[in-house]
Amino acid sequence: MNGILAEIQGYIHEKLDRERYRHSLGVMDVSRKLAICHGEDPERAALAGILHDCGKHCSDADAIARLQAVGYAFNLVERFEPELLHGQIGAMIAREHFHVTDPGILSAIACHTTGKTGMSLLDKIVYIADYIEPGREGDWVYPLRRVAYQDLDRCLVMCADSTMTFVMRKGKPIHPDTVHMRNEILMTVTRQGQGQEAE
């Protein structure tokens, strides 16, 4: 695993700017820590974490062309904001360039920006690690970092709320996968809380 991680680090160091490279290393490290905390394979998490933004260097036009070539079904928000496709492109690069075949790792890369319904443990870990890695600054991130090691689902809802608020303030559309993910997880957390109260 160390060999492939070193190869990937070299690739993203070449393809991404310095800040994005450091961010990717931070997400790799936090993904590994969250995996250890929550019972996921830390090496799978590290690999998904280091690869999560490997598609960021692709232009919008290139991303659309590459996904059209494989029959990807774009939604209206992705057509309006093609930057949201970098997770899908990252999964393609992971599979084609680095020969990653683990569907769980590819899924975590693909959905790390928008989330999706039915997220796996690894999906949740990489999504959250992208939010809370050490390079993120601001008072908003501290409660997320604390909750992430206690309750992934509750942290997911907090991350989605933060994303949706940020996107709305910018006057941009919210990806439907984020809305659906947030609602699904929120209802799960609420039901669990009600069950605990009943006990």
Second form
Amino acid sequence: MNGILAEIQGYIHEKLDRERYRHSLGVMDVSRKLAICHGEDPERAALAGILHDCGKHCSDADAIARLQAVGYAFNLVERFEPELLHGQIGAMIAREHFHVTDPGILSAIACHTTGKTGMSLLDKIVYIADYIEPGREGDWVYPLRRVAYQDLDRCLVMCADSTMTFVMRKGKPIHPDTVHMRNEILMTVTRQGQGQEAE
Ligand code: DGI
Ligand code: FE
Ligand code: FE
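What would you give as the form predicted together with 2'-deoxyguanosine-5'-diphosphate (DGI), now that the form predicted on its own is on the page?
Complete assembly follows, chain above in first position.
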């Protein structure tokens, strides 16, 4: 496992800018820690974490062409904002270049920007680690860091709220997967809260 991590580290060092490289290592470390805390395999989490932005160097045109070639069903927001496709491209690079076959790792890379309904534990860990790695700065991140180790679902809703607010402030369209993920997890969290109150 360490061999593949070193190989990926070399790749992202070469392909990504210095800050994105550092961010990727931060997401790897935090993914590993969250996995230990929440009962996921830390090595799977580390692999998904270090790879999550490995598709970020692809141009919009290249990303669209590569996904078109495999019959990917683009949605309207992705057509408008091809930056949102770097997770899908990352999963493709992980599979084709690094021979990652674990569908759970490929899924976590693919959905790390927008989330999706039915997220696995590993999907949630990488999505949240991307948000709270040490390079993310600002008062907004402290509560997220605390809740991430207490309640992944509650943290996920906070991250989705933050993304949606950010995207709306910029006057941009919101990806439907983020809305659907937020609704699904929010209703789960709310139901659990109501259950506890009734006990
Ligand atoms: O790749 P990162 O910068 O580490 O973070 P990311 O993959 O979570 O997000 C990449 C960018 O995508 C970020 O600038 C915010 C933007 N984004 C996330 N969700 C949406 C979005 N942009 C639009 N237009 N709509 C979304 O729903
Ligand atoms: Fe990303
Ligand atoms: Fe990232």
